[in-house]
Amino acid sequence: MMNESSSPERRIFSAKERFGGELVILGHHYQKDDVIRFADTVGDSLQLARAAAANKSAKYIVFCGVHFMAETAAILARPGQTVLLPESDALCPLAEKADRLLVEDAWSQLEGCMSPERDVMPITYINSEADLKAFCGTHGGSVCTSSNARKILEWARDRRPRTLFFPDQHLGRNCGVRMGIPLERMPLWDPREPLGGNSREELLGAQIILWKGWCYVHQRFLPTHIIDARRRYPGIRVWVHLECTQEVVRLADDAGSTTDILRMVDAAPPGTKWAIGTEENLVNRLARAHPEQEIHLLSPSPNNCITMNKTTVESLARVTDGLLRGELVNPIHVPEVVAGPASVALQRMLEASG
């Protein structure tokens, strides 16, 4: 039986004990700690992605991260799974930047200037909702993470010449530049505009067509910081997320995804100094488990996703309190007329990126 006046720590731990492997708690790198020691699999979208395709034996899958992933996960997971979020309101400001009408408007104003079918392919980055992965596995398209998002553009270049992106511009910029795409190939669309803001000239000249929306966490990261960084540590290493201004990728040595990051600490030797640009919970993760190395956040001033850490311990014990009740708390459900084609999106992401 479940003791009510418990620590939710104590709760938590006792449904783990319960349900074994029928239960499985997914956090993402951006979590709080006191969340992420919950986690049976901590990692980037594309991991977590993964995981959830992958597990063939738990019941319920507790996704401490935001909607968009929780929603992935439940597109991806097997028959008789049901994935379980902490805070239903934990909401991605950058997926909100893009919605299928405004998505299906842009390809109906496509329309007037080529074949978008022929001529387009969608990809979505993987923090956007479902109804946009399922607009991309209806039309060919793909979905990609930052751990894949070069390959995936490689993927639909190779297919279509020019690709419609949404909703991170500068994921999508950073890695058409490492493509060796002009940035003048590379037009932004602006959806309250007509045509994105563009002429029919520049649509036609594209060959990533980029759409505005950026994650607020990754754009606050500056130049300045970069070149405060390095006059206050001599000797330090810049390393960006992709999800930042292309001016503070030029600037940095070198970009990735939250993974590219990770490996690059673990496999740096003791002494080297470090400034992240990226979440701030990772960050400080980072440097409590080097303390061999000098890690520091890259901008002065805290910077963490607001949605992200929404989820507590105490949410998290909600939903493990309703397993031990046999209640289903924040259960996630994608209608199978959106979680079809989205799931068609997913795969080929999946095998499209190995």
Contents of the next structure:
Amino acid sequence: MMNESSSPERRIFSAKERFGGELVILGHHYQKDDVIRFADTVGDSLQLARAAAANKSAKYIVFCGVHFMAETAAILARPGQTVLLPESDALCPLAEKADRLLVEDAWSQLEGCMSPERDVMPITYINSEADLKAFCGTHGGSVCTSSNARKILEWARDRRPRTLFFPDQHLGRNCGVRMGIPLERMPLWDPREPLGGNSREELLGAQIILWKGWCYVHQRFLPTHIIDARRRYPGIRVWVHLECTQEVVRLADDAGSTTDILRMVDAAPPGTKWAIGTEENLVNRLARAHPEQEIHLLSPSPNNCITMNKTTVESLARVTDGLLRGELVNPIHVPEVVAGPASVALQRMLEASG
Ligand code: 13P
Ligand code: SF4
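Okay, that's the form predicted alone, but what's the structure of the form predicted in complex with 1,3-dihydroxyacetonephosphate?
Full assembly next; the chain just shown is listed first.
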């Protein structure tokens, strides 16, 4: 049995050795390098949701990421599997921009203008707590990630004339623009205002109603950062995450999910110059993996997601030490009344995104 005075790294390796395939560590791309080195699967939120759903042998799934990701894994887990989150207060501030009460209030206000069950498809970004996924499951809707958001918004459009998309306005707007929807048909829903700050006519003319939420990490990238990067590094290609504002996405060469960004860089020829607008850990890791290219962070550092960065080797070791002692540290439990309908919404997403 490993002594808890050994280094956290040695204790984590010892737990991996002791549990073999019964212990799986998942790591989101935005985690720090010293944490990511322990991950059995590294990915974006869609890949990690799939990895959690596909794993049949693991008894313990340790999720190095933020709370909604671990909760999603717990909803998709099989009976007998336990998901553990090293930092229990690693919350995503974007996910906190909408909650069940506010969304139910919006839904009942929409009932004053239309029949939402027939006319409005609720879609939640995976960056949301489980009860919002459950809301979507109950009302015919689904979930999306930044990798499949456009596909899921098209799925919604094919079923109901309007979509209520929460909580990230930018992802919804950027995908809506790619679908050819004019900006005026994507009104913003401010939960503090009656009718979200819109007229009845604006809502009736809407194709996507965008919740007023944002990610502070991605909203920080500005058009001036792109203009500066192009001036400083002639020939540079600018790639940004779809959670950036529409103005930034419009000026960039392209935009996508974290995986889209990784694929673009992996496929580029030596000498390609990039300015990348997403979380700093991922950009720095890409720069180290591709010394044959020139990779810059789009805006000056720091550009970290503070809550993603809460997870440390020590907090991961606390979870694996617990397992070695037979204790569950920070298990994620989603009550069945929420997990059932949330899983319906997630399954719709997994089926629709192929
Ligand atoms: P991905 O879906 O690209 O992994 O993004 C998750 C996230 O939190 C981005 O800020
Ligand atoms: Fe949430 Fe933004 Fe952090 Fe992603 S980067 S986890 S959206 S706060």
